[in-house]
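Next up is one chain by itself, shown in structure tokens, the form predicted alone.
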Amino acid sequence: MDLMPAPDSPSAAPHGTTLPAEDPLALEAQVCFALVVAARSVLGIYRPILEPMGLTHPQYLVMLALWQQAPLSVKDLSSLLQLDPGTLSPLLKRLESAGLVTRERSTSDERLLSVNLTAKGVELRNEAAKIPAEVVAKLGMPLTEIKQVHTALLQVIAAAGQA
């Protein structure tokens, strides 16, 4: 994907510098760099919002999946969140220690570990409901633009998955 403008027009880079359009290795022109910096910046907005709830961002993602549909097997959670089970397991242990989820062997298939919300985990959803609006407010971007970025990111995820 070529992010560089036409060779006859300079590209405005962050901090007001101008990049030569013909440099395909310009840091600011790299999709990977923009994605990493954007992800770090957005996660930095979430951190102070989640901290009072006792959640990290990855734990918040687990809770979002469970608030949407619980119980879920670890396998299904892993697939939904696109995390390997080895990464997911410590997150679930911490959420269980915090009293937000339970992990139990499935009665129908003992190979499956089922994750469910506790009453405390269900209640936390009410507090978490304010998070999306807070993030939008802190970003200071119109909601329509945020939705466009989200749509574009989903397209990038799909394209990268097919590559």
The other form holds:
There are 2 protein chains.
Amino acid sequence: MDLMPAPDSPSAAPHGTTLPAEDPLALEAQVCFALVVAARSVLGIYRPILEPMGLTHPQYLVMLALWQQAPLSVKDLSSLLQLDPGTLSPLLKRLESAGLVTRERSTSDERLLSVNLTAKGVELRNEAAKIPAEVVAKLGMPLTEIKQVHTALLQVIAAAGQA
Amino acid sequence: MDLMPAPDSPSAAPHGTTLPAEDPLALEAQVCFALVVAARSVLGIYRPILEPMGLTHPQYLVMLALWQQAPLSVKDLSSLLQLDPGTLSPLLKRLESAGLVTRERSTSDERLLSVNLTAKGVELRNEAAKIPAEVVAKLGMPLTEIKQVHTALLQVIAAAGQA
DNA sequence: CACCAATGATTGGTGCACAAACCATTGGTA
DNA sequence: TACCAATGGTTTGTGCACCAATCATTGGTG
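One more: the block was the form predicted alone; return the form predicted together with the DNA.
Now the complete complex, all chains and molecules, led by this one.
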């Protein structure tokens, strides 16, 4: 038996859908909770797809950035991916030891680290090409809705960027 | 100077808005990227608000769950928050040493851990009451749009739950 | 009653994520 | 030219997040 009355009866909610959300501190009322859970859920879809390629999702994002444009400095990647340099530093070392990227100081400015793709790294793009469609298929949501979510999220990012 | 041509000219994009997204591997085309960045951005809004209360966002979510209903077992929290028990276990110990919750085995079933609020934990709810409004204000997005994002995210969660 | 598969939680390992401290290089400027 | 603030990365420390392995308790079943 369970420890508590019943997880699905906050007080007198009519049904599964959260209509009134009278309590601002109710878990179902938290947009950020939905945001975090959605992110984790979708990452969970990527995981088994990326794992055979030897990539985590953050690493995949770095590769996407480099496939679009290389070389890039840590600072470039940091601003493109909105990630802390302190996060990228070890991540890039792992990509290097996986043989996907090279890390060398820029000759013109020794402060900059020039991150570039290896042949193997370039090659991997062919395999990655099928990922987006695979994820969309697994998610099983109509493309129009996905697009809507995307633009909505961009608004959230823009709004949060102001604050 | 920079290492690369220019971060803002993938090839011939008209302007800031991403219209065609011809390349499925383009960073701007990745919904999951937007999802992850949005989540991180909004968490960044919560951080300075929660920090003076001594809470991280995951800890805040656990408190929200307990304020709605207590006691809860680790399993209950795990299913409510969609979090691994292995993640919750040390998190709950930190909440315990912060004096906000108690952790004791259930008397009826020694396998279950009964997580309950302390007086201090109950008390904290008063302070937390102002958080949602504060976050919404900082985000500066109209409430209707926020609601829309919320329902859209619930759809994503539901879709990802199938897969 | 004695075993045993299932359940619930903890532990250990890897990899983000962020903040703060630190370090090297650079490009002014006194 | 000799200093010095700014810039770009790395390191360290804390806290998720997930997985796999482990362990104790429980509730059947032979």
